[in-house]
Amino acid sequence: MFHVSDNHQPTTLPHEEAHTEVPIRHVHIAILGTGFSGLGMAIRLRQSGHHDFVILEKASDIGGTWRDNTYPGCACDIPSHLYSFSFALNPQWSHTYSPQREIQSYLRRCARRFGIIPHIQWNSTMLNATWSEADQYWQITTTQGQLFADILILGNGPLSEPSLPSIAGIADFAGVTFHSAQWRHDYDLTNKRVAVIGTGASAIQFVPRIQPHVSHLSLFLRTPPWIIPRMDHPIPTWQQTLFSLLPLAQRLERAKMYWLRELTALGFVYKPAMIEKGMLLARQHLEAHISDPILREKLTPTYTMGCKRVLLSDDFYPALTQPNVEVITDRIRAIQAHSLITEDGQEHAIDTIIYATGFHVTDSQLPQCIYGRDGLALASAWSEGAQAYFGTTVAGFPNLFLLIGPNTGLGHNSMVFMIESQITYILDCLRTMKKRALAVVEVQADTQETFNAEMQLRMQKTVWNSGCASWYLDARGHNTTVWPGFTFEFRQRTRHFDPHHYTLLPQHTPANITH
């Protein structure tokens, strides 16, 4: 029996969830969510000397984007010793590429060793945010009661609400249907007939693991991705103790993965000819893993590599050549109770249906739910387009902060460094606001226009504006997730507050004041 628990984590931690019994009614900072943004904001913040704050958790269990992703197979595709705090570097990764069990556990030992665990409210759906102008604080309701806060941190993320497709009769099926990230462990997909819809970067993970035990499964493909090999081993154990005893080490072999990493910026940003090479490697694995012209033709992607996420896969392509593999690329035009119908015509009949079609990144649902100044939704001040002063702050709504907000994602390297780069930049404004007696800062409008300009002036040039569509665009067209350039970069430009693009107001401000 094939029940895909291999993955699979308890959602509940033994003896810590008391903490939602008493609601919390005022806090300095409240903290959305504790994946990676928010754990890590938290933690920087007991170590910089805050402890009046509480973290919202929606769940009961920690981790974020890594406690909700459980499908089969499921890993990172930046290497492990980089895809971690610098301030908490684990020696014990167990290889290059650390699976999803491995990092929630790291994720939880953080919360833990750090002493964040009595900050967490768990069970905690944020389901909206106000800013008071009068009182100048955030209020906060939530499945838990409301709370009120003089600064709202957003750690949620931007791979937190799933996504499904707009096909007709998408309701109508009778059978079995998931998205990957809620996936159904209870349910065997033992000699069922599987439609995987979606080749993202959880498809290519979890198709190799399913294919052996499904009777048959229908790929539907719209947009191959370019795959290169992953090259997967497991760190071995003299090498784990070598970095236990000496943390410079590891240090070192992180820093060789950041640098490597970096140089692939050039080609994404400022010399697309440099992506050639890796186009060629990609290639290369294609045609050394699919023989069949037919199928290598379906396979092979028709835009330049980055403008999509490139994709790290060493048994995705065995997996499609087996016998049991039919990869479609004609368009689904309508799901009927046990078939799906392409446009061609053709009626595949099907037992489940899986999603693999990626998360709500440029419209989520979280900024119809913040109300900033003037009862101003976030959602409305980005009717044209999310933008925030380096992914941070918006205008118009004071003592909001963003991690990993607009602009800030990247497509070659490591998220946690942009996330540790935006937590310097709010812990200076905290420092800032507590060494001035300041009790509400907000970005300066004409701030926020001209750094979002720059940001889409730079975008034009790059491998990610280059015409292919992807989850990095908004519905308008523009690049609202990536950043254009090097994330050192980023770093060096978020590493201190900068006072001078903000209006500050000092405590005791009255309510009626002018800009």
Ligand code: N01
Contents of the next structure:
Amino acid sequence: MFHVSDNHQPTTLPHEEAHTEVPIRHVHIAILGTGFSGLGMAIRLRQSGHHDFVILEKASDIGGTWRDNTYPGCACDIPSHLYSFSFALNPQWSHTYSPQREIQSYLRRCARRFGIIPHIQWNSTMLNATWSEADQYWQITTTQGQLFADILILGNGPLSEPSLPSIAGIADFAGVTFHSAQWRHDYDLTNKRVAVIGTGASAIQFVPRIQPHVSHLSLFLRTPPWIIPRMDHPIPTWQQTLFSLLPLAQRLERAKMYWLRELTALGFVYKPAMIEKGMLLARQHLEAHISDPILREKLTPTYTMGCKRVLLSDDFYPALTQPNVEVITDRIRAIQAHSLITEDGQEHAIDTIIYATGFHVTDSQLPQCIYGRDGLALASAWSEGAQAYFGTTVAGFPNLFLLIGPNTGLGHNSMVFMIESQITYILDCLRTMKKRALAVVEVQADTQETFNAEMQLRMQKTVWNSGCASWYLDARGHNTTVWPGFTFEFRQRTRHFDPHHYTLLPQHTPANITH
Ligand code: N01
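Write the structure block of the form predicted in complex with this ligand for the protein whose form predicted on its own appears above.
The complete assembly is shown below, putting the previous chain first.
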């Protein structure tokens, strides 16, 4: 046995041993994530002459939600000509609604073309970020070490934390389980008895793809979604060539798509009677595919269309009519080692559970690790509900910018449009900071409160507050997710940074506060 006598004991503990001090990197701007938000921000920063920035990416590839969601059939339900950057139109989209792989490739190409790759710090999960009042910068801890940043921009996305249901016995299941956003491509579903829980935008895309392969599919449906025809089609080569040669033609196509979708906001926000037509279309779609009256009843939504995201599919209903599919509307009471038990007492024997149960949107973890002035956690500032001025800046959190922050989500149009509006606002803020030699900007609390009151007031009459339970609502029933209006209004209002609504702190004179 090896003994160490007292006089041979080291005099320093391991963490006290002398080591070379590596200075902590200090950047002007740190961005979180390389999805549409973070990448778009980075590209526009470079185009505006900013080079001192880093992007913290938790994974080893680009794409955010378009990297993580790889389930069979994953595609966008907003047309690709519209769901892409205005400064990087892609004439080569293969389909009206491009598949996930193509969208991720597009994002990778954008990152390379605009010189973003060298700015990315891969495999770097942000563990926490703390505003230093004394130093006037963010102290950021990542899984790759620390860094300081004058400005912190969150592009982490609202759909990045998969949510599992709280069902008794969920941990007791002995078979393979996975979430739709963490698809197990190494696991062969062929001839398996598969339970799918959830019938949102993700499930309706992968159910028709796995149905022909599994031996039995038990689809657990809690709330039937409104589904309208998707009418996806390949974009002909002649059109791709036309768009390459004549970008204006693609811009016109994009504009047409944009305004058609903007019309839906009329119904969702201002004129609910207009939704009737959409509901009729969806009912006809259901009737055309489902002749069994019992199944049809199970699949008939009982809430107003639009309250939850309207889904697009041509193959979901037909898949449900196949003999190996059972649509179960009884609530799940418990999960056991090899089965699910529903409220009617029935046991459903299964080999695999796929959770298509969505994401932590209003209850995500990240706000718990961001500490603003006086050490206040963003989660605490939001204890009564998330709010941010134009979904972008938060009182008490200097030099912090959110992309797709509270009340910037959409149920009817392209999120990329909203992201680009926010980017314009942030860039104008950075320009103002430079021009006026400002070190710190922080939105005033009363400005944020007034804005939030406006959001909640306008929300009252919208379809999203018409009584259904959806992930747009937080635990208190407040819709802190969706923008309650036309997207062109949001763009108009975020066109310019409005310094008079901010507390501004000049460089080098921390005590001197101006408004
Ligand atoms: O998740 P969801 P998603 N027992 O939250 C059900 C975007 N997206 O991953 O409605 C039984 O919509 C839940 O039931 P209910 C898009 O923005 C975009 O499908 O709450 N069921 C619901 O059916 C979308 O909105 C694309 O009653 C349970 C489902 O799980 C967002 O991602 C493609 C349950 C969750 O649906 C999320 O979509 C895919 C339980 N205990 C996704 N718990 C595009 O094409 C939950 N559910 C752009």
